[in-house]
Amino acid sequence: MKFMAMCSSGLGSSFMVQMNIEKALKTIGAEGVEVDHADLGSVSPAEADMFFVGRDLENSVSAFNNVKILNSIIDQDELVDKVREACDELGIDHSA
């Protein structure tokens, strides 16, 4: 499985969300998930199983089926909840 954090430039905020997704996966005890980050213009829907973007980019990902929209990209509690939801939807085992 692969999760992808995306932002408009693929540098700062998506990299920060990538690191926070990795923390969230550890928090909930999920393993076997690759996490990466990229800019919106260089990613196709086939490149990951779940995408994470900030609410400001929601309209830019309408072609993507599996997307978690983050109300705040710095809210770790929200991200843990969204990562848990993604794992549940994709059948990824987790302990918390």
Contents of the next structure:
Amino acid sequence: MKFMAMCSSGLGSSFMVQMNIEKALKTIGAEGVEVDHADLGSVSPAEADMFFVGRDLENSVSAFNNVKILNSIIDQDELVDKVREACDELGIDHSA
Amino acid sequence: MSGFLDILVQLFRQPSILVALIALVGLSLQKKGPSDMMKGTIKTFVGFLVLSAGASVVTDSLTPFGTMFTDVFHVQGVVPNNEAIVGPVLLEYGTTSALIFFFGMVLNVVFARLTRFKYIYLSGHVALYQSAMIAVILMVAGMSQWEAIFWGALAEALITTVSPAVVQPFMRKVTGNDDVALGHTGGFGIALSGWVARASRGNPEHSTEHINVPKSLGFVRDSTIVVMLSMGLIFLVVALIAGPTYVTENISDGQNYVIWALMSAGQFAAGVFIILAGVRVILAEIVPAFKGISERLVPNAKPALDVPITFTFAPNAVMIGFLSSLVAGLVGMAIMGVARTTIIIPGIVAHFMTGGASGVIGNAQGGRRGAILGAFANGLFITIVPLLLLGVLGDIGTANATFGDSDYGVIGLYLGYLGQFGGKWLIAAGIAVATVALFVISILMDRRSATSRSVANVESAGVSAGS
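Now the other one: the form predicted in complex with its partner chain, given that the block above is the form predicted alone.
Below: every chain and molecule of the assembly, starting with the one above.
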């Protein structure tokens, strides 16, 4: 399974979200998920099982079905919830 | 023995190898297994070479453009795009830049540990670009490589500690807490936006978020598309003014001038794309290690993150700020045209990133009026700064691209002007003074907040005693 965080240049904020997703996966006790980050321009929907973007980028990912929109990209509690949702949808086991 | 030393020196002169070694240090600090360590180190090594390849693609597209611009307008035209300039700079000053970047991060943690400014600068990409610029300025001023690394790392740590601190009072208004900070080379311009928005006395209740902004502007989010479109327009306009015969005879080797303009803009965008990919790979192993270590060593550390963290708070303000900043850039360009100076062509990516954040900061401080005026001030700032900066960058300053954000100007001009007045030792003195000032200010602010806290305690005690 692969999760991918995206932002416009794929350098700073998506990288932060990636690290926070990794932290969230540990929080909920999910294993075997690879996490990466990228810019909007170079990724197709098939390249990951679930994408994560901030709500300001919602319109740029309308071609994606498998995407979680984050109301705030610095809110770890929200991210944990969204990561848990993603795991449930994809059938990834987690302990919390 | 000297043969061995020679090989060692040759190894360290290769920035790609040096950066790979820094990644190896990062991976071992994260206690990764041997296979992860090997993967990460090799990826970083190749990533740097990817970046170098992108640099030549960008340079190839910009050189004929520079010739044409100068022939047509009789002044130099410069595009402020951080990726476009950092590639060529790293080819020439790679080892020094990489070491300034690395020790700059280390010193940033030290400063965060020892002062009240607990900002850990996690935007590795702009920190790398800024280190590269500092390397150029110090070497141009006559420092040896080791002097440049020592003083450069100190300067880099200073600006990465101070820049988030300057924006933080305004960030608190946006995020509603004091837990995250803004770490970006646009910091001073964004803080300027906050100050202007406060002075404009706009009402924060009149928020940009109550306006309906057309969704069709969403494409500016994709940096490849926006770089291609903006550079395409710039190449096309200059080619049209130069005229078809000039282009086919002097520049394009017979190719139609419209096709040439489109292909060159596409090549520029492709070069930036390649450089971005290289930077992404380089940072992937270094930043997490830095984050992990700083969290352990600095209690109450505040991560200073890239500008888009502000964008979700007020998406409309991002668009309004971008447009306002861009208009300021165009106004600035017109003024430069009249004044016959070198012309700074508005860098769309810089105006979007820092203008967008300026809009959000301005909106939280002074509503719509604050967003528009604040971002406009930022736009003017990031147009003037690159122009002044060209003078202190030596040969790099005559290239057709330059660094585009406000902090490059703040630290670059400080160091550059000190160098022009008093040479390398005045620069060293200037950095030493600034370091001492950082600690003194930290102590004074600690005292002031301690007294105001005790006053507040006395007052609240008085109130409770009175009731």
